[in-house]
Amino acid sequence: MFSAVCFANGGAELAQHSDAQVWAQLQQGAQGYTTSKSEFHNQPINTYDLRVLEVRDLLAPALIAASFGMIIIFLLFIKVNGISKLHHGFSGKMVYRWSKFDVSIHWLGAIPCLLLILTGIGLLAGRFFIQPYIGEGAWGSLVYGAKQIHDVVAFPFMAGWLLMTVLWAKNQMPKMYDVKWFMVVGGYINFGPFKGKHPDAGFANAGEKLWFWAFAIFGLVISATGMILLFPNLFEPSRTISLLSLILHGVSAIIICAFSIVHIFMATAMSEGGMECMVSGYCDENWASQHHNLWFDEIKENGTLKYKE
């Protein structure tokens, strides 16, 4: 680098200084000239707030804790508590809940989201639990492949995020009865004073609303910072903004990762009959009555109740 940059004070003068003095000048932001046309061509060394770098170093362990930690917690919870079964079993009558388009945009966002989480874990934290056990060549290939997948699936993720946020927000507005849902943990506890409690819920329950708004807000942060990181020359951010974007991207990914694991467990293992909604768009009548009673009563009253033929 030093051979490619001639400092404004003169190369001969700098050469007379000791290495320590040169290093000190560079750290203080010494500038010079070069044939490069980069925005930061005259700044040989990045200067960052060290506190920002310390936050960056916490991202990998936090992501590992958010992913594997939540999985362990849910497995233990299911072992102790069991799942939320339908009190009256399956009715066999399937109620229309989601359109085919809604189901499609759900998976448009969900599948890329899962791929982003998996590749993101590998890129950010793989050096701790993958790299030590494989060769350098294999590690390099793995990182390269993960980076390519991560960059490509970012675009369908953003498309799914945008469509879900815009089209579904109307059913995700908080209501007063949502407070009671949280107070009894949604009726998913099978012991103690919470057993058998099934709080009121509309089209979306309070937990689903919390997940939706977390996804909407932090998905926006992930998308914006992701574009800055993908196209630094297009947006021309400062080096500090690029680093802050990386940190905000990582923090948002950690939050989305934790919520995604909760969402997956709640929709599959925890709620009997829940997964069917995002497979066919229909739900069992007893599931609708037990978990979304206000919505089920509403569509019965207004005549929009529709069964699968």
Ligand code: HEM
Contents of the next structure:
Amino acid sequence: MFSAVCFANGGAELAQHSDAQVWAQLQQGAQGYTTSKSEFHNQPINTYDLRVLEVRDLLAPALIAASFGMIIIFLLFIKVNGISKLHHGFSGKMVYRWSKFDVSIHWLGAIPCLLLILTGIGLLAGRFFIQPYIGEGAWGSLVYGAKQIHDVVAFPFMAGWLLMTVLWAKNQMPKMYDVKWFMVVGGYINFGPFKGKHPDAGFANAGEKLWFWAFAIFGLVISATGMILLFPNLFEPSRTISLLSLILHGVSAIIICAFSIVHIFMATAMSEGGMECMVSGYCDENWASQHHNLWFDEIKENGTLKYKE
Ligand code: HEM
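Since the one above is the form predicted alone, can you give the form predicted together with the named molecule too?
The next block holds the full complex; its first chain is the one shown before.
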């Protein structure tokens, strides 16, 4: 690599230096000349880029904190607070909520998203908690496999993201009653002044709306930056754009990862009866009136309430 570049202070002088000294000079931004015409062609290591890479080094600990931290917080929360039970139990009457197509596009986006999170954590932060414990060969294969999966599942993720964002946005518009929902933490706190509170919610509650819009916005950022990183020859980004994409990709990943963990806990463990919505598309009538009262009242009034036969 270095033979293609001659340095201003003379190749002969550099040749007498040890590798460490050459590296030190390069890292300080040593410049020279070359026949190449590409950006920064006379400077193998750009000191500005190195500063951006320092920011990148913060992403791995932040991703570990966001993912493992969120899991620990939620486990403690459930232990102290307990889950949200259906006050009147299950009615057994199942109300239509999501179409089969909605359920399919949810899983089209969700399954790849989970694979992207797992492989992404391995690629960005695996050197801290996997590499020290396995051999070099195994680590190399793991990184290679993770990268292949990460690149392939990005496409179904983007398809799921696009469909969910476009088709579901109308039900996720913020309303004034969403403020009250946040003030009483959605009625999920089982003690103190919050206990027994059931804030109003339409088809989506305020927490779901926050997740939806975070997913819509950061899903776009992560997809766009991912494509720039995956196809450098197609987009021909400058080195600065590439580095910026790398940072934005990581920051979006941290946000989506933290939200996903909250979302999965809410759907599977926190809200009794909630998971059924994304299995059959139907929810129990008591779940509908407890968690989405305004929506339930609305479908009763406008005649669109449909029960499972
Ligand atoms: C094991 C993992 C997951 C489970 C069990 C799960 C479950 C659910 C359930 C039950 C709902 C419907 C909630 C309702 O009807 O009120 C839902 C909605 C939704 N899910 Fe997931 N989900 C998972 C992963 C994901 C992932 C990884 C994404 C991101 C791609 C995602 C994106 C969404 C979105 C945008 C909604 C609509 C907003 C909302 O209702 O919260 N889900 N999910």
